[in-house]
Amino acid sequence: MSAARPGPWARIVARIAHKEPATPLALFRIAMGLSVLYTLLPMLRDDVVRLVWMDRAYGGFRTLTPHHWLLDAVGGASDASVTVLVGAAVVTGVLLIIGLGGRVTAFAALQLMIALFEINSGSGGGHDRLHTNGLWLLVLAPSTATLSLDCWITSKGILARSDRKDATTRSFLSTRPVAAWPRYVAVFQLVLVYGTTGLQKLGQEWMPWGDFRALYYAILAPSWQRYPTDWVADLYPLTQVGTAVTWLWEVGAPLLLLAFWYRATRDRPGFLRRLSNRIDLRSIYLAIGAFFHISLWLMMNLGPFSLVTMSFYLCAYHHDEYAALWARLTGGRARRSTSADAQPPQAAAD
């Protein structure tokens, strides 16, 4: 007699329980850090922090009344205070890139960055709350399970062929599995942040009727522009498309979830399963979603908005994905997860 299938929460209670090596939680780490820096380092290039995040008394262009424990405990948005935080920000942001520290860094790092983002609510924009949820994330997750000095420091990786029977060797890398479930939850937030972005694009030039004029107008807004774009004018049918591919794809971001879906149940029947698992779904989705960001990036000064909801498509791929990936560039051998925690073949790289 066959055994009773588990039903849907026993199936959901074991998808969270899931565990596999922390490849891509360390390189969204990496991502993240690298975004911080990204956040703070031109600021300081430019000499802006005390135009937006000092108040007018100390060469702010506003009077700031900014409310945040950190905030309260080193004298409010004072030349002084202001100073510390920016410079603890940028260092924490090196320790994630490096990874050493683990939590505690990810935890110094959200709140200061929530700090420095509440002292003028209005110099920021969305990406600000990316940055906290993706640090808010790595102090959920253990992402210094590999590629970071954390790893090094901590390994016990017995030599090969050794004299010594308790010879030991330090690694950057490791496959310890760790929870899953953070990995889960930042493609969630990727979803999110693209099907609500493109349910509020409700105004007429995104639509037909208002000629699709959306993308068109953002690129000429002298606010956002890297440099001249009036050479733009000339491709006003290109962006057309484009206007209307954003909106689609931003409203469509549940596939990406279907997409994720159908890889974990690939040994399920279904022509719509066979078919995203061959053309692989999500990877056409997010290369759509590099491209227009890269684009914008090139042509726009969107600030960290590009990198830091890029650093979130690290998460939509499995150890073994980037491990294969990493051995067809080296030209070796992939470094497989072979623990018992470790995902099953069909489902490795959901």
Second form
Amino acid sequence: MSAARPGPWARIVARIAHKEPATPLALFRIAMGLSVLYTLLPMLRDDVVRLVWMDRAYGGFRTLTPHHWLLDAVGGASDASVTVLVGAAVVTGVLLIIGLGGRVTAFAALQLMIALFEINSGSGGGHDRLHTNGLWLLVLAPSTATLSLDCWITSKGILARSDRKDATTRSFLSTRPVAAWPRYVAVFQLVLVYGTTGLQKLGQEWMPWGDFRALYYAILAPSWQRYPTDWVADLYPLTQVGTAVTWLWEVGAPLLLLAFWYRATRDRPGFLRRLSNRIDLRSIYLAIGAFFHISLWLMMNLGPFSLVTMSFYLCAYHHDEYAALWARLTGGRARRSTSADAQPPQAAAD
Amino acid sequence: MDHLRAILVLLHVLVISVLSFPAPVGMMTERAFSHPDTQASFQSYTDALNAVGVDIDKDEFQQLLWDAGTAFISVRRKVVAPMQPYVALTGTEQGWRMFGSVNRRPAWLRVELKQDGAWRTIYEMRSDEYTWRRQQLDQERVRAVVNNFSWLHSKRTYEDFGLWLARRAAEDFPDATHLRTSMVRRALPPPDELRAHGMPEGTVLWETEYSLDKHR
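Alt. form predicted in complex with its partner chain, vs. the form predicted on its own above:
Below, the chain from earlier opens the complete complex, with every other chain and molecule after it.
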């Protein structure tokens, strides 16, 4: 007699308790660290920190009265306090990249970036919110379990307690399983970003009766242009196709969740499930997204928007997929997750 | 422990889902509704509805949206209020409305300088010819500030920004007497017109003059 199938709540609890190697979260951490630096260093290079984040009394362009506990503690949008906050944020960006300080570093980076973004919200955009959302997930996720200095530092202690002969060897890598749910939430966040922005593209220029002119106008508008774009008139039909595809792709974001569901339940029947898994619908969706983001980055100066958004893409893949990719690239053997991951076979790559 | 973790994770998912749900936050104003691009969108939706047999005119459609939007915002405000402390501490604010409506009549920031009694342009958005402090003014965060002006929003901030430009010009051009900022609004032309005639000259708006003497 077979065991009774667990109920929905038990399955949700089990899924959230699921563990796996931290490689995707570590890559996400590194990408977020790079994005923090890509946000701040150009501002320092172009002498913009003073202009937008310091009060008029210190060389900024307007009177600023931000409210954040960290700014209150250091003295508001003054020359000294903003310099200290930006400097500290740059340091946390570096620490995220090298993986030192674990969740404490992520929390420090989060609070610093919230404080800085709070100073003059009119000088920011959606990428500010993506940064803080991503950093909060890194506070919740043990993302320095691998690909990190933390891993290198702690590995000796772990190895010394083991029976292995190479117990003195330190390593930056580990397949120690950690909570997988922050990775799932990162993917869900991505779906929210794309899905809800698509639903709010209600201007007539996104619609058939507006002649699908949105991309044409967006490329011509001066605010974000990277280069002169008069050439866009010659590519008008292409921009119309791009407008329609962008809108459909964004409102179709829940397909990404469906693709994950199909991967997690690949042992069940169904034509769509088989098709989705065979063509890897998840990767197709993300490849289209990457194409749009890279095109946007080439044509428009939207700061770190493309980088921070695509950082979330890294959470769409399991450790074993990264290990297999690494093995293909280097011709070596994949360092797959061990039995300690305690994951059912069908979930191994979800 | 597993159950508690699951509850907390699902609460987080609930918060970000509720806050992400499309809402016309900041858009339920007479100013936003009367913007020419918004009015054009209302007309296009009304035409589309009429084409499929729905008998409604633009004013009725606009009133319907206004009533539904204000009611929804009122309910939303009450729902999200208990979530705000968590959101403020954790930076999990949502709201993703990127390029929701495209500016079809954007305005270009122009900065002019008076030297030896004559005006000359020293900066214009995206110009390769007028490039004073370009690296600073073309940086992405400054673009975000100026983008508001491009929609002809935030005039007071625009004047603050102009004052900052005047202070910098007083440093950079010791013999100049005045600085003038303006927003040059152009209706983006359709492709055939753009190919034939290029960008139109545009209409000069928000022209503001600053004496540089008081900044030296």
